[in-house]
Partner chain sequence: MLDNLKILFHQGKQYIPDITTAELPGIFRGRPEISTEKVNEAELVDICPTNAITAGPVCIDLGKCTFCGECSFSFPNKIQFSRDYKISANERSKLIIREGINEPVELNPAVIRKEISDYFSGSLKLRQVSAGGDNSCEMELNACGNVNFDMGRFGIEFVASPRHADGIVITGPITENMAQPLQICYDAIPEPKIIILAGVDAISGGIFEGSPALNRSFLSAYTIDLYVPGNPVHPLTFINGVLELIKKRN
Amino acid sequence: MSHISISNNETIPLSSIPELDYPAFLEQNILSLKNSAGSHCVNYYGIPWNDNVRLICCIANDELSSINISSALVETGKPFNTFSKQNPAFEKFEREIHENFGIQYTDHPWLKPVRYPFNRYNKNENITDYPFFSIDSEELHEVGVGPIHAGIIEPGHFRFICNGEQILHLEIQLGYQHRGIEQLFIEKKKLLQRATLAENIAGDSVAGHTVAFTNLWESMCNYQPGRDLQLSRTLALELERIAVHTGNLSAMCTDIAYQLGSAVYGRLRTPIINFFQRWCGNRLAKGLIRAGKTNFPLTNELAAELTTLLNAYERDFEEISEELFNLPSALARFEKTGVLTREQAENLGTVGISARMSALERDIRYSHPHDLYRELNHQLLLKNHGDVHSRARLRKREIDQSIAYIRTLIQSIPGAGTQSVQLASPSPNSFTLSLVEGWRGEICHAAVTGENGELIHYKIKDPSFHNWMGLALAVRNNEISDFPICNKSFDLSYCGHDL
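Structure block, one chain, which must be in the form predicted alone:
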């Protein structure tokens, strides 16, 4: 058997994952991607395994709602052929494996460090010596932006090569901040500590990452949450989507100097996050989602408040959106700017809006539904042009869709029958994978337990890990003055990438 197929949030014995020799491992995973247009890599990483490294590859088949898991045991000192040469979507996964374990790849197209984590294999590699691509030319010039930015934005460096105002190449270097979160999941032993870690992976994706952790943990403990818990989690995800998309539209208006849009969208974001404050005491939804229980059950009174809030929000949101998407000066900046083609999006393995803007069908709510998304019968929203306009339009349409979902969900509020449950210990010697469609795209958490059910490995993948290279390609042949609106329309995460 070349792989084992599992469903989203399914726990299996670690021993059930086939262990192949590396050539068979490579061939099997590349072949599975070629055989299905709906397949893509959701995670690929290494685990220290005695004196070697066990590689685990997770290929999602979106048409069958399954994830194919396979593994290979490799020695760090030996050279290996890459997945990336045959499928560019693997390039960053393999760069991370190289950085973490020193595994050498003979034919990787871009074998540079990814994050410079504290526990990297080669500590002589330093971020100040990062080998940026360069071109010797008297006609071209380089522009460096960051890593320190104005305001509160997180650190990241953007190195442009330009011909006049035209961008020929952009290289994005991250890795300036680390909290060692994956290692902390192993070191911290209390469930509350781990839930708090999940909430702080990325501050704009509290619901997304915490639902992923919670679903994974409950699966490992063989616990099935009640409808009240699933309702709270689904609502939190869709409210987070509305809040962040609204704030993003505000920022996009700021980047094109459309101050009315900036002000109105910014104002509209506030009551959404204030509802989280009303619900659980935190505007980012921290404390709301917990494994096996909820400290803040959704009540009929809260549902009524939410209905009133959405009625007021929707009226003003539709009015300002009508203005924005019919404003010639805005359309002139949005349309045909920052284009990522479908072929590029597919080759890079992009997810979320960064995929759906180019008609690439990537949405976990549709392909691997969890919580109440199967009940909602979620429908994909797609655009075809892959430009700033497509990304803005999708955010508007997703907000409309989320509002409709929330109105449906709160028509019937179940009693809080599972407010507190004593969870069993996690299954020993097991593997679990959880996929969640956050507002930015596909979130993946994976865990491995030891013989006593203790966590021995925890792996996090934020959707930004897939999408930063998409931004680098999208800005090519655009004027450098269009970079801010391109960057904001992708709206990727620094800390979610660096961990």
Contents of the next structure:
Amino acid sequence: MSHISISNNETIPLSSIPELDYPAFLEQNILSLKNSAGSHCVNYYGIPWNDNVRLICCIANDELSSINISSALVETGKPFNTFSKQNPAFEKFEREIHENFGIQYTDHPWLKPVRYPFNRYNKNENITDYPFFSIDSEELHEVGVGPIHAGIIEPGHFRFICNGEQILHLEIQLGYQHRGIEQLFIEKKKLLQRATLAENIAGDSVAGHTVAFTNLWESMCNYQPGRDLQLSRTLALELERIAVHTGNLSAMCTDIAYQLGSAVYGRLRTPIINFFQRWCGNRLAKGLIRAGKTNFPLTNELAAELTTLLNAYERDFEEISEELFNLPSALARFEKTGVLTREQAENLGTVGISARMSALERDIRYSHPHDLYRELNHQLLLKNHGDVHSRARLRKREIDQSIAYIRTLIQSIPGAGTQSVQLASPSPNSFTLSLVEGWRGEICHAAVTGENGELIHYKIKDPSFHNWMGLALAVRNNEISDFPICNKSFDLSYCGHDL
Amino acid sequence: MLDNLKILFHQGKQYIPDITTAELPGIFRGRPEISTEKVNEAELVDICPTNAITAGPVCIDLGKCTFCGECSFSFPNKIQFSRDYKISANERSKLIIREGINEPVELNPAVIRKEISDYFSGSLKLRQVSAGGDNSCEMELNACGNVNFDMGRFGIEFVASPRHADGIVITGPITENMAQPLQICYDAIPEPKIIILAGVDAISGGIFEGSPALNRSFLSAYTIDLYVPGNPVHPLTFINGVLELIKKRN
Ligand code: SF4
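Having displayed the form predicted alone, please output the structure of the form predicted in complex with the partner chain.
Up next: the whole complex, starting with the chain shown before.
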């Protein structure tokens, strides 16, 4: 086998990643996915390499809890066959490689721009002239929405082709939120600057992205975090899951005009994020997670407060959920709406709730556990129908599960064991990959260091990167009036995608 | 029906009765207080991820500060963050907090345009544009309208169409890719109109300052009516700032 197999958060010498010629690289990765059901691609990207491009492919094996890394050196401007032709889960990755490096793919089904980054290969392409798919027809009409939407949400453009009220096709154009984050990780040299960048990748996944960065960084510096740090990180991830899922249930109720649910779930989110404020002074947990230290040790008093708060939360949460999920008018809107079949989900390689809703077993907490997840022995929660209802139900059940995990976690609070230490500098000429199951799904950060341990490449993958295409397929043949509820139930990130 | 009433009853009263005097729970990093104690200023300046601290005299620029608190952890006798959340200002210079001066951040009435008080004091409709925002300020602006903060009680609301709006609230560092949509949206708002920058990213670019993916030229073309610091902005900071701005003045 011409790959190196690593575990989550393992740092390896860059030279240990086998370099294949492109046809062998393609064949190996496609075959490994075909032959092992529990495998999926967690990242596939290019690194500028002396005027050429080094492609790095990271395939996670969920059964063995490993990640297989392989690479190939290719020249820009040359034609290549795609992975996507044989496995559509690569379509977005290859579009990104094409956009960034001008790799010419001969048989890509949908070679469109991804985000119009400032350092794109072809500067003549502009976000205003995105090549939308269109159909010349008397009967069909197009509906364009965005980039600025009606509510207070991030920008993105949706172009529908409709037959009357029915959506035949949706194309989603992103890139408006592109801030050049990956490049800033290289340019901003201080650790605190990089932690701040991680916190600002997606403000609704502060814990998710910051834990990914922090675990990666500590691994590079050969630092093993103490139990207190691991507990804080696990707790932050589960609290973030509860807070966002609750807010999402509120928004879904808003979209079906169910006022009571909207108000009750909305206000239930408040004590959870206020707990973050009590703990670290910020409602969205910015500032909480730091490599090699914590400024906010978790105390017994905080744990006691959290217990009280969760008890109160749970009572009201169960009550409103009982009501919502038995309400015929709500169920009529949720059930069989916005379906993504298991086959589609698998083909696209969706992650997080957008996979588990269609019985696709994908959860880093289970397959590649980090921090205290191994101890929690995470049980997968799955639904079968892949519709709005499955997504809503899963959120409800995941909240229940998170509450149970938090109760277990805070049973015994380790004393503030970690003394603030000066982290060693990262290992030179190394590669590290970090996977975290955020509330939205699998987050992947990967880094490469140079001769003196300086960061020379940083790659971020938000779960939304996989899932946006899932939304586009799920709305087909639905009424356009159901689009908001479909969109909300996927709840994907624009800034996390655009970086 | 009975179930619904029961649910309603179980929620109790959730709204914050007085938005202007509400106390925040736990710790919060609001307006910093900087003592005149002598410290190694170079070391202090070097801590900050966003160059918000300058030396001689030591100042913190709330328009650049991400409120990470790191300076205060290293120099607790020099810098302490108070829980004062009223940190909005209508002049950029007012966001700079100097050592030894422990005063509230306030709006300067002299530079508030007369139309603002004339037209908007009883009702203000705002259009929000996220221009590279990370969805944290956006979530907090949404929270301004929830049952806890209930900004609607003051006649302040976010609306869908710029045509219905009296002003624009910008979040995010303003990306190149959003520069044009932002301009189009602003142009669509009828006169008179106001501009509010919400969050450190919008005010200074924050941690994204200097990124080649930004285009902040929009900001140099217009007068900014209100700066609301924060990462993200706290709903109380936003609501109180806006209330001060549109207060009836004769
Ligand atoms: S709290 Fe503000 S001033 Fe202090 S280090 Fe952080 S960003 Fe800089």
